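One chain comes next, on its own, written out as structure tokens in the form predicted on its own.
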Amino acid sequence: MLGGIDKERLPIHIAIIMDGNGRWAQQKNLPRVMGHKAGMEALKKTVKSCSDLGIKILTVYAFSTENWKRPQDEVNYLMGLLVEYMRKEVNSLHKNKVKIKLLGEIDVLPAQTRIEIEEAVKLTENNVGLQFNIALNYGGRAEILKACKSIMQDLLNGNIDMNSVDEKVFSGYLYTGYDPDPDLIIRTSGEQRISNFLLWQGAYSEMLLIDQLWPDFDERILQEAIMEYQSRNRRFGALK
């Protein structure tokens, strides 16, 4: 046991909807961008905590397909913040054997943001520690639609047989590929919706909605979330 956590029953995959940066800044009479900067610090701590605990996969919702609707100045700041994060953290992540994986369509991102992220992915691609999935320009519906189109194209090309397409095969066409589905999805800031995040993968994930705003998320809250997960009885539609 570690701080009340049973190390033998850790969730394999934790996913987080990092919400509340703007409200955190507003409460402190700061510009919204300062909330995003504080949120980046919380992310750094969370990646380290998950790595130290032995979590296999951490997926974070960094930027959704809907976030482009935000003011352009805020979008530009977020893209620059991603560049800053990669430049500052990638060597440390690599040293700690963290593997970075991208979920989403990155072709439309600003060139410098895309370059920094692709270089980080390449540098860490053979690492065997925590797999750090960054959902960037990501939308669950778009992901499923893209998978359906890819399957149809492979059917037309004769690469696969229709009768072979089951849930496992379909999952392989998603951004997450054959990664295990998230055991636990955490959403901060008290909001109670999934917001187009991991719609297929989260079918049987345990949900935990917490009131803390994302910049206040820390190791203690993460450990409490894991203990809550461990207290639940996962039945996957069956009886136990």
Given for the second form:
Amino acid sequence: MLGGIDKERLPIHIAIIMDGNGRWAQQKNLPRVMGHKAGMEALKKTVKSCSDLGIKILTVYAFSTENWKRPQDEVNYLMGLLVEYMRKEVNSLHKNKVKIKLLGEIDVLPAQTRIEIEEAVKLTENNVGLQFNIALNYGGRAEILKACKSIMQDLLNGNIDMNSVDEKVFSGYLYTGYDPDPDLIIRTSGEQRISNFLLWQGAYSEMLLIDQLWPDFDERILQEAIMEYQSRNRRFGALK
Ligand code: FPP
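Can you swap the form predicted on its own for the form predicted together with farnesyl diphosphate?
Below is the entire complex, every chain and molecule, led by the chain shown above.
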């Protein structure tokens, strides 16, 4: 046990919708982007906490396919923040054996952001510690559609047989491949929506919707979230 957490029953995969950066800034009379900056600090701490706790996979929703609709300045700021995050953090992540993986369409990102991420993914690809998935230019529906198209292409090319396409095979076509589904999805800031996040993978995830704004998220809140998860009774549609 660690501060009330049963280390034997940790969630293998935690996914987080990091929401509330804008409101955090607003409450402090700061520009919205300062909320994102503070959100980056919260993210750094969370990656460290998950790694220290022995969580196997952390997935964070950094930028959705819908976030392009935000004002151009804010989009530019977020893209720049990702570059800053990678530059500042990649060496320490690598030292801590964190493996960075990208979920989403990388091709249309600004060149600098794409390059930093690709380098970080490459540098850390053989690491065996925490797998840190960054959902970036990610949308759950787009991901499922892309998987369908790839399957259809493989069918047309004669690479697979239609009868062999079951849920496991289908999962393999998603960005997350054969990785385990999230056990726990946390959304901060009191919103109660899934917002196109991990639509396939989250079919049986425990949901935890908490009121704290993302920049205020810390190790204590993470530990409470894990304790809450451990108190739930997961049935996957069956009886206990
Ligand atoms: C949602 O808050 C947050 C985002 C759209 C961006 C998440 C980005 C970070 C936490 C920055 C750091 C990330 C990386 C990978 C460097 P919101 O802006 O929708 O908040 P609001 O709902 O209060 O307006």
